[in-house]
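Single chain ahead, written as structure tokens, the form predicted on its own.
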Amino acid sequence: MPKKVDTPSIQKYNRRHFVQISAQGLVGVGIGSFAVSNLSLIGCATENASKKVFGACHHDCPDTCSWEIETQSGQVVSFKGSPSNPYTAGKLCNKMDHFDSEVVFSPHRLLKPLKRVGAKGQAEFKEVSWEEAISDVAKRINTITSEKGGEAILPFSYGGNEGMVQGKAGRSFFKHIGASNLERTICGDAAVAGIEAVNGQSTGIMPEDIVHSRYIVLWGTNTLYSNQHLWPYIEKARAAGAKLVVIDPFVSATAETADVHIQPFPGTDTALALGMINIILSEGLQDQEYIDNYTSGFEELKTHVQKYTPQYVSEITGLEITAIEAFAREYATSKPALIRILIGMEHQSNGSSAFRTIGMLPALTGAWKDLGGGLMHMAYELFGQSLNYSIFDLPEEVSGKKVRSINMVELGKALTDKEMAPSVDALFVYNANPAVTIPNQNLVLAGLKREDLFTVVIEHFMTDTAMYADYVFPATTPFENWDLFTSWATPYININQPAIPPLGAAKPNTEFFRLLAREMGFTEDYLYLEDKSIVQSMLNSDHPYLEGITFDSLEKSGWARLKVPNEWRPHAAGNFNTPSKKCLLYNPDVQPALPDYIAVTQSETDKKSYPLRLLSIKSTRYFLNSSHANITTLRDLEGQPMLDIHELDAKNYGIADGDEVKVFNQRGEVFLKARIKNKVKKGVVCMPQGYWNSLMPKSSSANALTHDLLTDMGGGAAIQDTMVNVMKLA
């Protein structure tokens, strides 16, 4: 049956609106009184023929799933993967299973746009209409801007929506108006940045010739979880006789699958790859004519891993000697071996170096060589390079207009910072939480209570980011626009066409800034792009990789993949994207030269106060980052977040398993249950990332304990190098 909606009345928002859970029935579909600009932005979708439209989903995870969507007479009555597509398969993951009835129909989804009336963070507003806010919100830029320059205002959006269109909204409107930079660093660009320091690119081989590997190496990532359409894949691999080896300083669900699991102590990787190449070198086992034909640096490399022995390794990684030996020995004499990395290692003050050696590792042994050999990681260059990005082009005196940079890591200090000139003065939030999802959250939560800071967020949800925003806007879901999705890990493109016309006064984030634009008085083309032409025109290239890829084709089939080769292997005969095209095993143009492992080190005061080494993962299945964290299904099925810790530890602190415990240092402290399944080493404790600070006991989740100190390089966040204490609660 299709999803009936109806319209309730309801004129002022609190907190218990949002945080409790109501009895509603589905929110309202009412046509909001501030009309979209251009019907373009919705499509036909209110016509009483039956009709099936193609999308994919807008989250931040490596599969980008396709979907399609059946609709009568305007209503949802179908919504499920695109079976068509080989690698999705038809399966959606447990999170976007329901995300009809879950998010786009729920009926705890913002409708319309709404004022703050009560103190910041108190999560109490009122409706006003799109005029009135839009009104007001440009006025109040207005004035920033014409007191202390556009540079008082910072735009804040991540990876909420990956979409070409509506993730990348609004930034031609702050470059127009000379807004801070924020640099959207928080996570890949330390892993990407080690890797493009040794092999010049991060694309490697394609996920699905991992089906051809006899050695799969999984490097910090939680491939059940967060990367689950790669599993079958590995699977058959597995089946034909691969050996799945897992490296995870927690035992994931992964790693409890795995022939064998590597646990060594957060943040030494780079050690454990440096002690790898150093007995690889040592026993002969490398590929000397692949190094001397498409490699530079061997000699000095040679000369700096002498020093990581495997006692030396041993030491550092709480691995015995045996097993790093029989690992080196393995990898390098399996054929073909592959490597696969996300971004799970990268968290820590060595995460570029620890890419940057591992990047190095298919080189040493000529993996590179085999199908299914070398290393797997990103694929999103391949995009870069075929789709037309033109449209997005800016006047020389836009784009050149030199402006500071802020890193989103050091977002509490940004607007917490009473030295910085000019004051942060205006925040935009949209495809973000920030107050979760950013480390050292109190911090943030400092900022964004500043009654001086004029904030607006964009959203579908009253997340605890929007909680202290003046103005809220409700945003539309991919049901709702039109889109076009790359994939940071596959070689897939997915168009996403709009099935339904936005719920209520909801509208696309683009069509926000358009609003605002013209509202401000601005008159620039580039400030008025059209959705459904922005797909048209990045799709409107010669690109080998695009031959027969057409928006008029994506429109019947949805999605495609890039016309890269078959049983790709892209370094089999060098062909690295560096100036000498060779891989660099020593670079002088990156500071160190060579990757070292450098440990982390604590005042004596701090080692006393704070002993345990603090994992805060990515571990949940039912939550996506800070996405879904909301809904209540998905909480009941992912269960309470726990703190896993080591019987060991436990035991020296009076701790038994489901205790309720507090964990803490100097910048906050997390209340929730022990749980001693020894899943951590000694001295190491672990809780889930992605629960919300407002449904976890006294408002504080996992980034209340992280820092926001970065990466050696990439600016990346260095959380896993968080120092911790725990207390068992009487």
Ligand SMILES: Nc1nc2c(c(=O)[nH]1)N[C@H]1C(S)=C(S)[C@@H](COP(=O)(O)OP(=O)(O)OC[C@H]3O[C@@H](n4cnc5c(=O)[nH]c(N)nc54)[C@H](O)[C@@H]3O)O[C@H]1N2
Contents of the next structure:
Amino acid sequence: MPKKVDTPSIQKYNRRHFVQISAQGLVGVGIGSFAVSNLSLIGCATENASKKVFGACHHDCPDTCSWEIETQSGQVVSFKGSPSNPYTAGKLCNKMDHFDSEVVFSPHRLLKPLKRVGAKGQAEFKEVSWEEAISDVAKRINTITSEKGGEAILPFSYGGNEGMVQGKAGRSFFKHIGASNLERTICGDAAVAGIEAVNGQSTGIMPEDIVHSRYIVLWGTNTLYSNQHLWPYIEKARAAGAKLVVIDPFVSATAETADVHIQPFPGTDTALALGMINIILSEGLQDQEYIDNYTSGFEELKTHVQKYTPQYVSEITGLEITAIEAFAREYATSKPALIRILIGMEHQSNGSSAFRTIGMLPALTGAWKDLGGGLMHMAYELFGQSLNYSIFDLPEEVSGKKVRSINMVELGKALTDKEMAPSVDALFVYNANPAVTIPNQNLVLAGLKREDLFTVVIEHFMTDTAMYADYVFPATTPFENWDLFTSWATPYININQPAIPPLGAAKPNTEFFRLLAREMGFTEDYLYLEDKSIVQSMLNSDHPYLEGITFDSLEKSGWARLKVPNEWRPHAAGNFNTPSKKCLLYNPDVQPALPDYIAVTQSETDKKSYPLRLLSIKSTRYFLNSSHANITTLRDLEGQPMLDIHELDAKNYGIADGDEVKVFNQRGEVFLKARIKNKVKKGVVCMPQGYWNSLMPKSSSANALTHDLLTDMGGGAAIQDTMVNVMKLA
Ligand SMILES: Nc1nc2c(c(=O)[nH]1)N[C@H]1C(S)=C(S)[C@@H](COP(=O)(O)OP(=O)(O)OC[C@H]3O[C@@H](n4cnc5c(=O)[nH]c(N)nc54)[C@H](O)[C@@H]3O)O[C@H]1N2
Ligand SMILES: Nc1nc2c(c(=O)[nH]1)N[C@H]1C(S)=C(S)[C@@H](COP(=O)(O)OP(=O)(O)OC[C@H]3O[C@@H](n4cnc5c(=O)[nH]c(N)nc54)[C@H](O)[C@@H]3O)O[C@H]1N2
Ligand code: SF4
Ligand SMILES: [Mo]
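Could the form predicted in complex with this ligand be given as well, to go with the form predicted on its own?
To see the whole picture, the full complex is given below, headed by that same chain.
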């Protein structure tokens, strides 16, 4: 058992300090001041028996790996990726391999509720009891709602935990009190809006079927890092002769392994795809029979694309005419041809249109007819159709309450807008780290600094967001709570059984909201759903995809693949999820009815002041968004963040490889070293996203520069529409 070390009750929770400590070997110092000799002993249960439980990774990652945990006398003795699940194939990933020691049993984990005693952002807290903290939070909510109404409260949660239980925690509570609605649109909504405008839904072909593909286009996705478990299937296809094309303005790790890397300027994919369509149609490479039977609006599209000549597209994208033509021809004539799209490319003001235009390609060439042909995108709709969500149903008077919506991308604006009525006076952050992950960071921080804002954060670690909280509550990890994991990109479902009791005073997100509801005197049953019963109830469904998949069966196997038909060719004969069942090449219900490339606009002065386009992308191998970026071992493996700059730009600025530089614009500045490896084209610079502000020079990371502009559709974040300047530091 951990020994409690006598320490002053007020502690400075500073990550820079932790990083140094951990580098020195973690000698008994850390959050909660536990001296730890055998980390896995913390909070261990009294039982002696050995136990094996199943679970899954909670991260916002397309892979949703299955895992197995063995305990002996309540101690974790083994933690590994499930060997039985063919997709996980016994391997987690470089980020999660040591999740047990690096997160669950980390000496830096938050294990006690904390109350702020210093200035906001100074991370000075004292430990308090759950009773005291919950009682104070309840009082504050009561005061705010009675003075200003429920809309003065904003929940801010995102994909930190993707579980049906811990991920959805608090939704009913906030509906009940009439809080502002958070539009959770920073990831995927723009992409899906684009694909839906054409196909009516975003489910494409299943991941394993990529082995049948012979022409694979990874369009704006860094599979090797962001979707690792798809890679072995791609390798199988390549071994059987498939050609791999990667389209990315950055020379990503994935692009480096491709047979062909097409490197357009950022945000120009709409033009590239419209140009491909023009070439395909003018050379008669389309599948006219498929088009006639299963699409609508062909004539409108044909006329529309004529202005996207190879010459014009070349000017927009910066690609050679011959490269554009060769790609269009190869794509249209190879079989089976697959385009894998995911999310990263959506973060452009034209992002949704790019997905929409790309979504038309397989209908024009008839690629959907072949097993392993078409589009591969999401899979979450399969769960939406098959699981039983009725346990989350709320009475009409609660679900129908009209409340204002606030887009998460505009958090900074929402917290600082003096005209907003009511102002946001209380913020509840969980499963998210907005101080690092939301654009226009300095505006977000200005909001979090407001003395009149009451901020509650539920977390595993003292994140850059938690530093600004009035109260921080310790959350459990999937090792300690029940959950059910669907997946946004695979057809696998996972149960998550707790392996050990909650460590310290940590509690599941759901328990936080049950305690708060009780303290506020609410009596409605829907506020007190038990975690395990949510899992059981959601699996209580007679949908064919869940045939034979029950709570009991998952308790035995851990995971299951939805019973989708074996030969999954969803649009071999049309069957799109649109009223006409056709693929909508022209869609009058969407504005504009046909997609167009729209250039980023900049004033003449800004063009001179900020001439470089900044990409800030998740090119980190060892972090998952900002998660794990505080873990010394993983930070050391990842290395320091670098600014990729083209040699001609570097020369122009007098920058040499390895020089310290300042990247800046109207919103902020970031300090890092330059790397001249020509991973970007002239005019573009690129830095990784995920590093914590507090661990960067002058406490500023990539989102200090990014724009909080919304995408063309879907309310997404046009994060990559950011212009900057660069300066060499003396
Ligand atoms: N290791 C690791 N894995 C992750 C994550 C992580 O942080 N680290 N994050 C997870 C999350 S939340 C998500 S959403 C997924 C995202 O997974 P992906 O969709 O693969 O997304 P990103 O890595 O954001 O972007 C992929 C690539 O898109 C490129 N890109 C940017 N702009 C454009 C453009 O205009 N056109 C084209 N063609 N390409 C462009 C970027 O250069 C980048 O290499 O990854 C998940 N997996
Ligand atoms: N510049 C730039 N910004 C980006 C992106 C980009 O490409 N470039 N990508 C965007 C994308 S795609 C995404 S998805 C967002 C991601 O942004 P966020 O959703 O903020 O993701 P994380 O940084 O992983 O933060 C998740 C937090 O949840 C916590 N957490 C994990 N499990 C639990 C739990 O059970 N309970 C509680 N209470 N907390 C838990 C973790 O400790 C972590 O601090 O970032 C976006 N921001
Ligand atoms: S982060 Fe992704 S790849 Fe890694 S274990 Fe989790 S689901 Fe698997
Ligand atoms: Mo994401």
